[in-house]
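One chain comes next, on its own, written as structure tokens: the form predicted on its own.
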Amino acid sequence: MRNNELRAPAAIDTDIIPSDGEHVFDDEARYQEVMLRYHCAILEMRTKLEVLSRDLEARYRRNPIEFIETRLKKPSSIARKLQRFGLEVTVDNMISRLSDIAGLRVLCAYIDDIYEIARMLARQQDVNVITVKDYIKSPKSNGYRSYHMIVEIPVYFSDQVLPVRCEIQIRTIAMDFWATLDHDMQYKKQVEDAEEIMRELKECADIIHNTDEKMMRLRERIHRIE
């Protein structure tokens, strides 16, 4: 989707509150009521991109957002997140050590686009930028390229206002097909030739790094005489 076309985010429903068939909080209700306030905080955060997207397309005739994505974590993998870090599956170990649970993926054009939209979102008053991870300029040892941010916004409720975390990965579409393939491959139980697999996976990701480059060298390069 372009432009006028990014999705509209879905109607507050506890329903959206993801669930894969597993109860693994005692306390249900308490973790339904704390999920609803990380999908709040996706609709916020997804209303303050849409607008960057709308002003700068009537400024500019060009949008740097391509496509927005969001998701919230399920609670088996919020579960499997905690345990990996030795701390007891609850409530208020979720608060307070996983700021991932929120999650919107960000997709540009370009590399150069990534970096202006942190900057623009870095810039709100009310957008406190906890962490930032660049895996552009610093990949991963597999290749990966992305730009995480965490981020803590306020959510408005009836009868308060409340601190909630989100992640914000944003990164060019080149970057993400590949992520999505590396995905599939971290998922998968048995896969012959892993190895050769994730070799070549190596060596797609340097060569989709470098087509992202030269293809924002050739853009500046069209535009030069504007």
Ligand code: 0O2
Second form
Amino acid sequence: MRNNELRAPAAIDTDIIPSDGEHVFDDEARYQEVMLRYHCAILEMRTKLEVLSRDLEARYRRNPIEFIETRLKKPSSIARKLQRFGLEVTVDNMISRLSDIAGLRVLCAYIDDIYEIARMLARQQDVNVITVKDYIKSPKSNGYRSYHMIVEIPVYFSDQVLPVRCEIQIRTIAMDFWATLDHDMQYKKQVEDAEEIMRELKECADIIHNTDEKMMRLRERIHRIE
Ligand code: 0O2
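Starting from the form predicted on its own above, please write out the structure of the form predicted in complex with this ligand.
Below is the whole assembly, all chains and molecules, this chain first.
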């Protein structure tokens, strides 16, 4: 039988709330409590996406969502971002200044699926779209492409309803393939041929985008055939 004293409350379940071994915030208990809100927002948002996916599959026998990945930002990464903004590392600053503590990544096969999913989410009454960054229409100079939405949703707890923000990144599988390698490159220090690698990465980003567009057009042609 389990001893009650050994049973960790849900709010400090390390399987849920990420930790990188050090206490970054003075008020650890409050940090844990707030992180649980973001965790719950991810659960709700993920369910919304899964409902869309099931519904579209049932109606049109086509599923625009291939995968959904979720993550809670690590404390060290939260601290780095707050410091980059010249802010003190506090739970209040984290809540008021960061919108990407709770993150969801939606991977689609085709570019038009990205916009369809984004439109369907934005239409939902309880989804308040705060900002949109369309790095597909306006890619970053390094070639990064993805559709980013910051949304706020109400999360229903036992004693209160709280609005919680999440960042949703929607991209094609091919864009994600590129972004993963680019992300690895960003964390490498002192790479000898960094400029050359970045030039080649940019080249690959453009090839990937052309292929994404071509695949979308081919799919339209194939599906037009009776
Ligand atoms: P991580 O480790 O993925 O969480 P803001 O959040 O509004 O203060 P920011 O950070 O410029 O400003 O927002 P933006 O542009 O929407 O980018 C947020 C996230 O998009 C990043 O999170 C990355 O996940 C991803 N991203 C943006 N630009 C690039 C890029 O050039 N390459 C790759 N691979 N990913 C990118 P974090 O917090 O930087 O990192």
